[in-house]
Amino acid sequence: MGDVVIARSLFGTTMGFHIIFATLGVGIPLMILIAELMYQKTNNRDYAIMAKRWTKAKAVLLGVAIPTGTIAGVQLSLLWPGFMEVIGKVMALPFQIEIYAFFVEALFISIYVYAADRISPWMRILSVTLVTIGAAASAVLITNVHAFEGTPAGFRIENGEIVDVDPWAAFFNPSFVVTAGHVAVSAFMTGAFVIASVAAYKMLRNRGNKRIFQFHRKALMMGLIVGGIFSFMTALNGHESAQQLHQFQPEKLAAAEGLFKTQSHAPLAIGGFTDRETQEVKWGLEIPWALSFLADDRFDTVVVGLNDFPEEYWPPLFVHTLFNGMVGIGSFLILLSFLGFLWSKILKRPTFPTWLMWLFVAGGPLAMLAIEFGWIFACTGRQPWVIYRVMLTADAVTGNQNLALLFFAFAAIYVLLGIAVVLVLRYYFKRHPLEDEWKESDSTTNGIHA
């Protein structure tokens, strides 16, 4: 492999292990607040069980979202010198911002893991509010250099040197809003459709008692309910992104939907490949007009196809592939939680057929699977840019030669911890089950009834 491919691969996997921390470090704190909020409202104290347990999962992801998101800084610096001198003249604003949202999350989870008990109602969902506050504006401000990469704004390059740098037109760069938007609905969803994954296996496993049973359905309703509207929201988005593309990035919307010759009425391609030499999605299925109207609200809106660019600039065709891995899981996960709320409110079944129980199981490892699809569906569709039309990723790379070795030990690594972090959870809370929390809060309502 090339050196541009070490380093890509490197960073990429580095990214790759930590957006799962990352993810969950934005989507599980709504989770939180909503139980937190429904114990409030009832007085179940269930609901505040699981507030409580759900931290405990948060704050040992965050342990490691912690150190992974550090080595993603520093591979920045360290692989990418040329990208980061831009960065730091012109987009180091977000970075900047990012510690005070960091700092928010950090302090507040804090008082609500370690004072949880001990403070009012009010304090608790307000601690809750701001972590869930500062972890999604965390990511929104770090995603927002990626919005950047894609849509440049608030400098110019002038015989080699960057002039007239205005920072702020750089942090509300033309694709900033939808980024954002994208990065936290779809950072709830995924929280969301996790809670709900591992509330239905439990269910499976604990059906002979009824109390562990309803415990898990309540958790798993939640999930399905704030997964199924954060899921709509982001299909929404995605239109939203899809006309950013046609309008900013042409080329990229191209190549996922395998479009090659500039036309009105385009149609959208579902599924299948993109084969080069015959300039074509094979085995895919086409529907008419439909991508046209998905880049600009009409069908006779002329999509730009990749043959009115030079190849050297098209990005790797089979990002078609991973924008329809997205894009259908996306979809499943919408028909999911309709099927959840139909069954369980409006045919008011009390159990789940098992088929569909593991359907629930799989919905949060392919929410979090059609995460690692878009983010690299986003990074790879913009190849060969570092930088749109201002900077080629052969040109921002490192000179190190000696890269091959270093990917390899921080797979290791990632592997290692990924290990480990499941192996800390299922240790925990084997070590502190439900009936014990029943217990502690059961003689904790009885002392303060005394």
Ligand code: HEM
Contents of the next structure:
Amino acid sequence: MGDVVIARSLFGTTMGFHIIFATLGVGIPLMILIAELMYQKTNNRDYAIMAKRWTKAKAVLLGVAIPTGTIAGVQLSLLWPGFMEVIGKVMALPFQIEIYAFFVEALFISIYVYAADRISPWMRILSVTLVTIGAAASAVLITNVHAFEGTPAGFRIENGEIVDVDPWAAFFNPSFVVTAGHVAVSAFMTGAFVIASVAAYKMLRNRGNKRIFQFHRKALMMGLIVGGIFSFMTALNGHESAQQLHQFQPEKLAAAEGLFKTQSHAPLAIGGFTDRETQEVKWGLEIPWALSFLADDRFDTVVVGLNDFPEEYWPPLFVHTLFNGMVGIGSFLILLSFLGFLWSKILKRPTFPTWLMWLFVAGGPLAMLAIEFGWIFACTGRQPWVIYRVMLTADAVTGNQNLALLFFAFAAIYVLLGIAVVLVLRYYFKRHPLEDEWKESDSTTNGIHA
Amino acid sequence: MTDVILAITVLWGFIFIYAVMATMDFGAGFWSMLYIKSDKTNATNIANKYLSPTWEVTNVFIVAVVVAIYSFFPSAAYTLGTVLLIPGSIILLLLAIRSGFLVFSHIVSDYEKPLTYISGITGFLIPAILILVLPITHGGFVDNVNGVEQLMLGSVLTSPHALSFVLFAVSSTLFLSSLLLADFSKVAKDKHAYEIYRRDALILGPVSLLSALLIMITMRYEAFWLFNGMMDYLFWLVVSAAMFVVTGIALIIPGKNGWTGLPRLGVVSAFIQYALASYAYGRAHLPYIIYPNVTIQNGFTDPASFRALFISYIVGFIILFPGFVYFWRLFMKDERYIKNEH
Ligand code: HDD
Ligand code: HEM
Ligand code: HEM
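Beyond the form predicted alone, can we have the form predicted in complex with protoporphyrin IX containing FE (HEM)?
Up next: the whole complex, starting with the chain shown before.
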């Protein structure tokens, strides 16, 4: 029994670490692409320099994204052989197609980085486009496996045997489109807010230097606009995700909202902590009828409460906090980008007040936090099932006993890589200040990348 | 061809391509480390020129191999996943350090040397451990404890058969990569680097052949079933050995403009040598994936899944092929890239 907990901790740690780099790996290429397009449109070299610097950062991040992703893929078999046996028979397609997406990304990122000076601008733009598509596709496809865990389809189990396999029905399982869409738009949103964070920080540090300030201001506005658009889409789509929980995994929605009694006109609880004994959300804010409306667009929708399910199948109740955190951050970031846009484009102010700048700085880390909350909510909220109502997590785990040591070994490696990545990025951008890029680009006029 | 044979052939193809690309990849990392100290040669730069754009593509192949195993042979994946927990985890840890520090070493110029050492050494260890999967599938190393299959790691590490595989992996890695880098140096018209890599290939080739012989000898004692099977394919093995001789000749005959040897021919013949030998090995291994319990038949996936996967392979190949050709042209053939310093 103890081993299930360690295996879950190990896998959760791997995923929690990988996802930071994976999300940026999806989000940053989109920003690079937009910068490249802006450069073609405006012919302002600042955009070319942005593309170049973000590409460097992306190359460093890839150095961690790829090995941790490889770890995730192999660890699935090492830790959950029971699960992967089912996946292999029924749901292998997304993994397989994902390989092609990896290839597209790996081939074209190398071309973009190492052959930029030998190919035409349009070929360069095509390369970043393919990198963005490849990264987003790999995220969408792997999320499909996660969607399948929540809404399995395309097979039956008869006397312990898997029969009637329909791989395409499994691939297009009911929650695929909404879930994968959510992951993709939230990754684009996070990439944009992280760019905006860095830009805002640099603006605060370089108020005296007009040229540097203006450079980062352009990056900030790009980040805010792209982030604003995608955070709005994330919220819309997240709402649909919640409606799907209502339909397909009602106990997860009940746990997310701390709802015990099945009822129509159910209230939405914001904040607070779910108390198992008294069956209520303590210190939360209740909005009457709102949950019913959210679940199915009608106030008289009956929302199923936890009491309708045996307690052993309840998800852990702390997911309420994770769900609130994610939705709260999402709503806040929509407001923030809207405010930034208003200030700059409608009120036409050239600078932002310091408090607003610090909120922009917080935006990127907050978005990343929302990603972590979202995943931990989605995976932990599915417990005790690894495949909803088909296979228990405890039945999927490896029979091996000595997992604790591995947990510490992997955790140590993640700490090491995490620290190293931060140091490497800081080192590089200290050594290559913007001024140098300008000097270089003033003396040569062709080719973006040195 | 039945579905099962088709599946194992595709898997074999992936493993072979990965094996070749990985030897180049890890080997190039090792050479780049070995020659980093000497300022006189450009050998490190040549290795880095190969490594920088390719390591990600190579890495995708190992993911492709793992995915092909669990999508084609899920039951085999169950046993492999259980048995390989420890060695698999060690490989993953090494791989994480290796890839991370490889990238870091190119970015942080002040610490390039120590970072290159870390990635070079970890990369060098990976093939040595990765190859252990093969002798483990030959049987005799898996124990059943309370219904759970367990690897007897101690017996693996003391088995002459397994150790000869380790020797083979290490020497082949260095042999094939030095051969490829010799060819690469010739394209770059860097005679000094060329001579270094040519010399390395001449030294390591015989070592790799000897270790292959050692594998056969120990196989006779530790995996007789497989040895027997391989003897049925003796012809392939003999031709393979002949290709090795061709490689040797290709490296010593005089060429044009004072360059000794024809490295491109050497690369091709070595490639054929390894392909033939691994074909014989693979055929002899059938029908077992893991001897004696898991065969290709009892481990096979659902037929409907297999058909869908196979169609995806064909579509994927058609889509990706132009990308690979373009990549090849930009990095392996374009002199502007290969010759240019950094
Ligand atoms: C920047 C990140 C981010 C933001 C701002 C949001 N989400 Fe989200 N959410 C994710 C990032 C994310 C995620 C990390 O991508 C998850 C985890 C698993 C998944 O499918 O997507 C997720 C899962 C997820 C799920 C669970 C799906 C499942 O369990 O299968 C629901 C119901 C929502 N989200 C709903 C929302 C709502 C109503 C939001 C309102 C603003 C919201 N999310 C903002
Ligand atoms: C990338 C972001 C992800 C994060 C941060 C994440 C996080 C976690 C966490 C924290 C756990 C442990 C849950 C618990 O035991 O309470 C877990 C379990 C698991 N997740 Fe996810 N996960 C992610 C993505 C995925 C995806 C894409 C898949 C599907 C391919 C997946 C499949 C699983 C499986 C199989 C388990 C183990 C069994 C289980 O506990 O249900 N996860 N994950
Ligand atoms: C269990 C879940 C997951 C597995 C098994 C997994 C597997 C992998 C693997 C094997 C790689 C390395 C690919 C290579 O060798 O080039 C990788 C990288 C990556 N993954 Fe994950 N991943 C998981 C979750 C996710 C999620 C949820 C996302 C998106 C939000 C994501 C997006 C990416 C991206 C963008 C990369 C970086 C670069 C690349 O695509 O090559 N992954 N992942």
